[in-house]
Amino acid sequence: MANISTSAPEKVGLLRVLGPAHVWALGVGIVLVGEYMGWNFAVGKGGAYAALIACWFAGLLYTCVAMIDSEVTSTVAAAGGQYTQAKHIVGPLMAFNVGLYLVFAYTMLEAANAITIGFLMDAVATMTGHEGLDQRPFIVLAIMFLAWLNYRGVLATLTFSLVITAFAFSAVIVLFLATAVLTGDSPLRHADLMTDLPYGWVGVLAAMHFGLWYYLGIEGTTQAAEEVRSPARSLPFGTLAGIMTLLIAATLTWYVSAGLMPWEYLGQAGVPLFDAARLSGSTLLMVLLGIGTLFATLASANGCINDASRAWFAMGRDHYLPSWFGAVHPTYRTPFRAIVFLVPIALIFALGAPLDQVITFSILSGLLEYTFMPINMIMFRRKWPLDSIKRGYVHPFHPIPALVLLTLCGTTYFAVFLGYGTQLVAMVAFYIVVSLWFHFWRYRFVNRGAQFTMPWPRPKGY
């Protein structure tokens, strides 16, 4: 009688092919578009000085985020990022909500990027005498192309992001050097354009809302945890190098833009760095920053598709969502169903919602996620002290970063409420409703015993 094999088929998983440079490209690539557009709405809220203060306080907030993420993710190295952290450390209801925060933050950011690409194409067409360009085909084409790229494989996707992100960051440096350092008669006119705080310190507080846009998405480096070759080395290095890159880019962006445009115009500009290049009087800079704006938006949308799909995939794999979403493509080794499913959601918002509203929904979802992180970090250190499990990175000064992050999150909630109170209430109500749905219906499908995949000892005190 022939032998019949009863072994289970080989389980197809994600490929570990990424290095620290890809992690840097994922984090900075998602965020750098914030230097090319969106941050300047903070100027409209409180003036140029208020935007600078918001830039540095938001930088402090995200430095705390990067430090906390580097420790926890280098230890919990699995797809899903903060969702997976919450699943292991806090509990299923928190994990479900954090997973949704991630998906909505990145999908809304992807939609904002697509809107910006359409706006940029329209601006270029207007400059060449072709007014009234239909932006919608460019929006659809950008999202569909990047979704196809993500579908085909993570290495090609993030290598593409690495190249165009490096170009976009270099363009910011070149613009600063050309306008502030290398020219004898600098076009920057800070003394003429800078004013006091037009709305006082309330304006500074309100500016914190869009101050987050300088850095929103750096926490997305955690989504690569299951696809990097050495999580303990690559994740902390890529994340911390990324936040340092963004702090430099954000400060230089503010300096050049505030020196070339009055705050009244800067506060409502669609593509401020491109406008700054045009006002510099250099055709070469205008072309360079036009390409840089396009590359920054493409890199950001590309990273957003990568991160949102990983979070959605991880939730499907754990049965928090239908397990159909937890499939991996047998050839490309990507979460292909999650990628395809999220495309129409991004298109709906990109084609049907104004840019500031889309940005606000992304910021609010991100802000809810950041509020969870201090709680997660404190519980992580209490349940598994430093000597109980091996960590790839240990962030210093605990619990100060967690407490600072919690304080800055509370301040930013108030800032958002000042201008977008209705959206804030609607978003919180939405998450309460889906939490009830998960608790009373979806949780019955979750296999609690199969969720905990980390080889850790029993938590202290349990």
The other form holds:
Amino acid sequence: MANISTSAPEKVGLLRVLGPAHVWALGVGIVLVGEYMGWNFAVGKGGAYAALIACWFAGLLYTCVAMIDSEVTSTVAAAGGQYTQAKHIVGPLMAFNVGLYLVFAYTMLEAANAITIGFLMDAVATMTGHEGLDQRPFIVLAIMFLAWLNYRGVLATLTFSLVITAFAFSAVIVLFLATAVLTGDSPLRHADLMTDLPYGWVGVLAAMHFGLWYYLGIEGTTQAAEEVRSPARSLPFGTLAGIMTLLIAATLTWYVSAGLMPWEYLGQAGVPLFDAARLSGSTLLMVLLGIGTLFATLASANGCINDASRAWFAMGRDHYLPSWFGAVHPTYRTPFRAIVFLVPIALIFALGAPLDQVITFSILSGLLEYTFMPINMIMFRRKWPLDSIKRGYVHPFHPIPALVLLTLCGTTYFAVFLGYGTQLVAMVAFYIVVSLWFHFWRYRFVNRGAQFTMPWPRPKGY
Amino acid sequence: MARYKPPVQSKFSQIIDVIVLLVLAIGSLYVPLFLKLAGRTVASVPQDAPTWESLGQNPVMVEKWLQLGFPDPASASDLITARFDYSFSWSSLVVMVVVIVGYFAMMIRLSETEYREVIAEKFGQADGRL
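Output block for the form predicted in complex with the partner chain, input the form predicted on its own:
Time for the whole complex; same chain goes first.
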């Protein structure tokens, strides 16, 4: 039998061509779609006010994520992001799990984006008198096109993301200005549409579940660490600028949508910002937000393919997965096998599962990843105190952000439990089984010392 | 410490590994859907001959429903009356907490064992032996 698994992958590295603007585009590009769809399910779980409270508490959660991530990533600048951090700071099994969190969070988000593209096409077709459009070709086409773009090169891919993300973000700002600021007779009717909390305060807790969707994926900026020209400067700058952008966009989105739709509709809408534009009475805004929705979903799916494939590639390179996946394309310098391999998985979920379920799968993987981050941060500071290695960025007030993050993660587990408890237990059960599989079977194929690649001193306490 | 030399994995075994991972991932996510155990615990409260008033909608809300393409109260009734069921048993909450905490505890413990091997091989034993 041919034995090829442990042969070294091609000795071709990823290209360092990205700047801070690309990092911003990667982070915001993945997430901005959360403003165009998905966040509004928080309204369904707790009412409009609950969604606003969830928006800000989730914003606090992600601010902690961005602060922690910026410090660790400015030091661990390697493909795989949090996976590589876990490998150097916590240990191989944690790293394997974190790698899978990343892959599934992004692949499910990619599937959710493709579903939304199909839904948008159907909505536009219905409005133009063509009811019953088959959404599946659009879903398949979107995923295949973006996978091809990713296959061909990272610079073109993220430049494409930069342009369409800037457009989608501008569309949110224009919608806000046109409905709330620049018109004499504003169409916003908050006084008539806002209601008391329909579920009381338990609804506010429950809304935290989809509150994460406003920002989910911002931590993906770290995946580009090996392709950024100056990671110590660009990654913290791009990540922190990204979270500020999203806090503004999320609040504006809530304000405009809650002022235009009854909460019962908003809480179940497929494309709420497009609906908001429709209700504004302006055809121009409707077209703008329709294109904005399309661009936001494409940018997000694009970033997701980029990030999921980097995480899969990094695990293949370390033999956590078959090393065949750790290859770089000799011409395009991209992790092409990982990109192609993840396409059918995204398609299976995009074509076969409901949107809220796919979003929940993505959120759960993200939530497990955020639970890992405070553990990672506390261990990082203990094993390598501030004076032991040079950091590109040091986040203030340690360990308060880590403890706040851990508390908010605990709250969000309870929020998911309210209404989606079965998925939560099923997903954690999956991670328990694969952890045992990795520890007792797969790990035997992994070199021990070779996993530690950072030029750091021996960790304190070892 | 003697350097660990991993065994060579056959191509067939690599393929099996990928299949196992895929089956576990897709299975664990899809099985709850197939068994109808997953999904929102939402129920609508149907009304006979609902009116906008009986559905608790004021004139501005009615105007918005009409703009959104719901021409009468009956067409919007299911959406308006849909509510999550947030009742839960404490025992199921305890199970969830145990599962999550147990998962992280297990992972940190097993990771620590593996990590000590990595550090020992990379930097040598703490007592200076290689």
